[in-house]
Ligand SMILES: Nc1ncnc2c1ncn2[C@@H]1O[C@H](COP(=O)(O)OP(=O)(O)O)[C@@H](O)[C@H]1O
Amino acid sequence: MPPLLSLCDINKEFTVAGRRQRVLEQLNLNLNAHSSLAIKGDSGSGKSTLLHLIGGLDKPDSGEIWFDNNPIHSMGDAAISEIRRSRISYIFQDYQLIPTLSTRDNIRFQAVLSGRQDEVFTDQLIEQLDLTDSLDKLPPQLSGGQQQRVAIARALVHKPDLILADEPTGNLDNRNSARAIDLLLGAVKVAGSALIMVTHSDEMANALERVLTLEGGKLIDLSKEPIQPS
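As in the form predicted alone, what structure would this chain adopt when taken alone?
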């Protein structure tokens, strides 16, 4: 069976202070369904850039990104938006909640948009992330940790095929971090989602099946050579 996600020879550069800076260089990655991967690396190493490319929020300068036989690297905005709406979820560092919607409606928004509404599952997420008392509050009325939990619930509510999580526990205490990781790994096990999580936490990273480091523009298993295409 082919991988759910495949990246082949990805290159990405940015202009910084008038100079071109390469962030990703000949990067390769395969990810199967029902699997989890943690990506570590220094600040500025390109971890968030990599997630943006996988999620179709940006384009590589060269190389190919395939998601379930869909060429993310060459698809138009409308087609990519449709895939993100129903099959790929993104947990952003800055939450990106809709400020005019309540906690309840922020969580349900993605399920309605994707047409995958499951009220029982939604209520379970709300309870597991301890958001029951915050359902009528708007994002500006929530703490950073509460907003992060809302963002996690929103990302899981429609049972996506791929979850991209950028420091999903960065603003959570130990108790809520453990809850969040349990839910993310539960999505891999129960819903069949695949998970890619960027994190600085060794503890969070080691909870996932694989841990790779982004270094010098490539994904590296520190016990082996840089990841090569298969």
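The model shown is predicted, which means the values in this text are computed figures rather than measured ones. Numbering follows the first chain given and starts at 1. Think of the rigid core as the biggest set of C-alphas that the two forms share within 1.5 Å after superposition. What changes on going to the form predicted in complex with the ligand:
- Superposed on the core, the two forms barely differ at residue 70: its CA moves less than 2 Å between these two forms.
- For residue 170, the Cα coordinates differ by 2 angstroms or more between these two forms after the core has been superposed.
Pass me the form predicted in complex with the ligand as well; I've looked at the form predicted alone already.
No partners, no molecules, just the chain.
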């Protein structure tokens, strides 16, 4: 089976105050359906930029991004929006819930938008993520941990093919982070989605099937680097 996602020779640079900065350089990646990948890397190494390109929020300067036969690198906004509504979803560090909608409606809104409603799965997610008592509350009435669990439910409710999570527990304490990641991984398994998660935490990264590090504009597998003689 071909990979769900393929990135081929991706280049991306930004110009800030007249200075060009190369962020991604000849980057390659293949990701299979239903698999999970953690991406580590120093702050400013280009992790968020990479997720933006995969999610179609920005375009590479050159190179190709294929998502299940869709050329994300060259598709127009309307076609990309369609894919983002139903097949690729994002989990952000700052949750980005709709503040005027209850927990129930934040989750339902995404389900309706995707055209992939499944009431039984929605109820299962709500229970699994321990959100039953929060259903009528608005995001500002929830703790950080609860808000992140709503964001996870919203990202998964339509069983997207791919979930992009950008430091999803960056605003949570250790205990809440560990819980959110456990719940996220459990729910991803049930939904059958593939997951790419950016994280600074070794512990979280190691909970995923594969760990790569973004360094020098490329994704490298540090576990396969030859050990340097001391």
